[in-house]
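Take a look at this single chain in C-alpha cells; it is the form predicted alone.
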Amino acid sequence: MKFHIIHLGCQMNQSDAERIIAVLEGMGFERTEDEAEANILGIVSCSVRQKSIDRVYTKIEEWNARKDRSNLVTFVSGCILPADEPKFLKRFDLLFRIHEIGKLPDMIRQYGVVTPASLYADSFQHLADPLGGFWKVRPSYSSGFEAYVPIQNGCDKFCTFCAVPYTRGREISRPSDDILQEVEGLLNRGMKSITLLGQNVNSYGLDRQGKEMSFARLLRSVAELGRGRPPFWVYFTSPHPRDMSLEVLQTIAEYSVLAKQIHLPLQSGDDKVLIRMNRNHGMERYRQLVGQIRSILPTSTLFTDIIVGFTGETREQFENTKRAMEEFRYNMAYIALYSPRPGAASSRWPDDVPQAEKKSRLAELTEVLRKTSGDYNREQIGRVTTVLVDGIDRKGEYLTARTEGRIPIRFLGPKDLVGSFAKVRIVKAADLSLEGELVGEETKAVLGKMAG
C-alpha cells in the first residue's frame, strides 16, 4: 500500500511530516507523490492562518468523495486548535497529536487495514512517551543536503495573536543529547545546511534549568561537532527578542559554521501594539538587539516577521512600524495580514481594520522592504561569495542557490552542483535576489564539464 502526506505551514510542520513519513515507511508502506494512487492520505495541519485551515477542509472533502470508489484511510496531525478537533474527527478517519506518533501504527491496525503494519506496530510502542517519544523517530529527510532539527516544542509566550500554545502546548525542550546525536548523524551523511527549530529557540532549556544547557551552549556544542569536518552552515528559527542574549550573538561570531543570518521577529514597530500583542518587550529592547547584531555580526543579514492590521492598529501606529522597517533595513520580512485565530486572546477583540486597509499597509511595507533589501543587494555586486546550490530554476536554465545570509541567487552551471557549495561572483542584483557567475578554478572545471 502507498501513502501520501501534505504538510502545511512552517518548517516545524515539515520536520514533523518527515517523522510521520519515517514511521509509515518503517511499517512497510511506500511513499508516493501522487495522491491519486495512495491508500493512506494524511495532512500535517497548520492553524496559524485561516487559509491553511480552509485548505484542510477542501482536501478532506476531496478525499472523502473518493471513498465511494477506493479503500482509503485519512488522518490529520500537526497544529490543531481545540475548536477544530471535533470537526476534524467527523471528517478524518484518524487524528493524533504529533507527540502521539508512536500510537499511529496501532491506530492504523485497529482501523482494520490489513497491511505490513500488523508486523511492525509493536516496534513503535516505545515512542508513545508524550514528553518526547516523537523526537526519537529518525526522520525520513526530504533533502540529501539540508535538514531541520527540532530542539523544542510548544510555546510559553502567549502572544495574543497566536494559537501555538493551544495547538502545541507549553514549551518542552528536547534533551540536548538527542539533538547532538541527530546533528552528528546528519554531518556524517554530509549535510551542508542544518536548521535548529523551535517556536522560541533562544528560550531552549529554560523549562529545565539546572538540568539542561542554555541555547548559547547548545549552539556551541553543535558547532564543536564540525571540527575537522567539511564546511556546513547551521541556522536557527525563530528566536524571541525577549530571550535573545548577548552570549548567543558572541557564540555565532566565534564559529564559522554558525551562519551569519538572524531572524528576529518585530511583529509591530509600535510599543502600544506590542503591549496588546503581549510581546513582553518594547522597541527600545528591540533596537538594542539590532545594534548588538550589527556590531557583533557585521556581515549578518537580518530577517523579520510583521503583522499588519492587528486589532486596533491605528494609522499612526502603522507608520511607526513603517519607520522601524526603514531604520532596521531588513533583508527579508515575512509580512502577514492579521486574521483572528480561534483560541488566541485577540480573537475576542474586534477585527476592526478593514481588509482593504490591511492590504494597502502590506503593500507599503513591501515597498520599504524592496528598497532596503535592494540597496543591500546592489552593494554586493562584484563581491565573491560562497553559496549553497539548492536546485534548478523552472526553465531548467539556471542553478538556484542561497548565500550564507539566505539571499536567493542564480547562476549558470552544471546540474551536478546541486547540493554542493560553490563560489560565485555577484554580477547583478534585483530587489530580493542576486545573479552571479562561477569563479576561479571551479569555473574552469565547470566549463570543462559543460563542454564535455
Second form
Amino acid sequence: MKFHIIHLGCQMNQSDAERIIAVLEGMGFERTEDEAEANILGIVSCSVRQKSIDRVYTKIEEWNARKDRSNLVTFVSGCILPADEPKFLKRFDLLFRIHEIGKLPDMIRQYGVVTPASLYADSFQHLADPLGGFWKVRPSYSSGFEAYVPIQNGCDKFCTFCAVPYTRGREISRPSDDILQEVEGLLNRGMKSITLLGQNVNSYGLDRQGKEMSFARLLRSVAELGRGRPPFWVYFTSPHPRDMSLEVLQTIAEYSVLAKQIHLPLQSGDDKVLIRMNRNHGMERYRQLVGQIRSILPTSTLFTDIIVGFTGETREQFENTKRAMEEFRYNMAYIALYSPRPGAASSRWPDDVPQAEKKSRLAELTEVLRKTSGDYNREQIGRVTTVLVDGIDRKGEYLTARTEGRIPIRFLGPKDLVGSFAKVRIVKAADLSLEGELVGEETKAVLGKMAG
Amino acid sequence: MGYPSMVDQIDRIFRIIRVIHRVLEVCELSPGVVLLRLSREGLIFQAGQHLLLSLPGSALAREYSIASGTDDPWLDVLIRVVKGGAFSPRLARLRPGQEVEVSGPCGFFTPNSDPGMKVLVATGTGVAPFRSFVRSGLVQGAALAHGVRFLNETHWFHDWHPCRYVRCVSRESGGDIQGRVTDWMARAVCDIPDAQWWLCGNSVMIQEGWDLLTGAGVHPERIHTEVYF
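Complement to the form predicted alone: the form predicted in complex with the partner chain:
Let's see the whole complex now, leading with the same chain.
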C-alpha cells in the first residue's frame, strides 16, 4: 500500500514531513510521488499564509471526491490554527498535532488500514511518549547530502502578525543529547549541509531555564563533532534578533564548519511598526546586531524577512523599511505582503493598506534587494569559492549549487558532482545569482602559484 | 547531559499542555473591567509576563498580563470586557470553582536593573503588569501615570505613594490631570530626562508616547513597551 504526502510552508514543515514519512515507512507503507496511486494521502499544513490554507482545502476536496472510486485515508498535521481544527476534522479522516506523531500508527490501524509490519504494535511504542516521541522518530531524509534537524518547536514571542504560538504551542527545546546524536548520524552518512531548525532557533534552551545548554554552546558542540571529518556546513534558521548573542556570532567565527550566513528577520524598519508587531526589539538593537555581524563575520552573507503593508503601515513607515534595506545591504530578503492570519492578534485590526499599495511596496523593496545583492555578487567576480552542488537545472545543462553564503550559482560540470563540494571561479553575476566555472586541480595549482 | 529527571519531564508536560486553573474570585473593579483571580497551581513567573487563557473545550485563547505579585498565592488578571466580544464576556461570566486553561508565562516586559528612575505609563487595564511590578517589590521609587476616561476606572491606587501616582482622566475632572496620559508625559519628560520609561496599554498611546519621548531625546533603549490589542 502506498502513501503520498505534501508539505506546505517552511523547512520546519519539511522536517515534520520527513518524520511522518519515516513512521509510515516503518509501518510497511511505500512512499509515492504520484498521488493517484496512493491510498494514504496526507498534508503537513502551514498557517502562515492564507494561500497555504486555501491549498489544503482545495486538496482535500479533490481527495474526498476520489473516495467514490477508491479506498482512501486522508490525514492532516503541521501548523493548524485552533479555529481550523473542527473544519479540518470534518474533511480529513485523521488529524494529529505533530507532537502526537506517536499516535499515528494506532490511528491508521484503527482506521482498518493494516500491513504485516504495522501489526507489530510494540515497535512503535517508543513513539507514543507524549513528551518526546516526536524527537525520537528518525526521519526519512529527502536528500542524501543536506538535512534539516529540528532543535526546537513552538514559539513564545507572540508577534502580532503570526499564529505560530497558537498552532505549534510554546517553545520547547529538544534535548541536546538527542540533537547531537542525530547530527553525528548525519555526518556518518556523509551529509554536507545540516540546518538546525526552530521557530526561534537562537532561543534554544531558554525554556529549560538553565537545565539545557545555550544555543551558542549547542552550535559549538555540533561544530566539535566535525573534528577530523570531511568538510560540511552547518546553518540555522530562523533566529530572533532579540535572542541573538555576541557569543553565537563569536562561535560561528571560530569554526569553519559553521557557515558564514546569517538570517536575521527585520520584518519592518520602523520602530513604531516593530512595537505594533510586538517584536520586542527596536531598530537600535537590530542595527547594533548587524554591526556585530559585519565586524565578527566579515565574509558572512545576510538574509532577512520583511512584511510590507502591515496593518496601519504608513508610507513614511514603509520608507523607513526601505532605508533600512539600503543600509543593511541584504543578500536575500523574503518579502511578504501582509495578510491577516486568523488567531493572530493583528487579525483583529483592519487590514487597511490596499493590496495594490502592498504590491507596489513589495516591488520597491525588491528593487533595493536587487541592487544590494547585485552589487555584492558583482564584487565576487574572479574569486574562487567552494560550492555545494545541489542539482541540475531544468534544461539539464548546468549544475546548480550554493555558496557557503547560500547564494545560488550555476556552472557546467559532470553530473556526478551533485551532492558534493566543488571549487568554482565566479565569472558572471546577476542580481540574485552567480555563474561560475569549475576549477580543476591544475587550474587550482596555477591559481595557487599566482596567489603565492 | 543525562536522561531528564522526573521534574524535567513534568516541567515539559506543563509546556506542552495547558494547565487547568480554578477561578477563585471574579470581581468587577469598574464598569467593563473585571478582576479574575485564579488558583496559582505552582506557576512560576516574572513580574510583567503574561498568560494565554482559554476555556475548556474552546479553541479561542487570549493573552492577559499577570497583575499579581510573584509571591502572591494566586494569579490575578484584569479583563477589559469587550461588548459583543468573542472571549472576554465569557471570562467575565465565570464563577468561583469553574476552570480556565492557562498556558505560559510568556513575554519580556519585565523590569531590568538599568539605572534611572522608572516611569510607568498605563492606559486602562495596561496597569496590570505594573501592579505585578510593585507587588513583587521590584520598582521602589517608580512613578505611575495611569490614563483613563473616567475617574472610576482607576484601580489599585493605594498600591502607590500618592506623590508617585498620577491619574490622567480624559473625560471628566477630578483626577490629578484632566487630559490624556501623553499630555502628562510631554511635561514629565523635561523634568526627568534620564528616566527609564515603561509604557503599557493601547497602541495609540504607545505610538504617541514613543514619538514624544524620542522627540525629546530619550534613547529608544530606555523605552520599554507592551501593546494591548
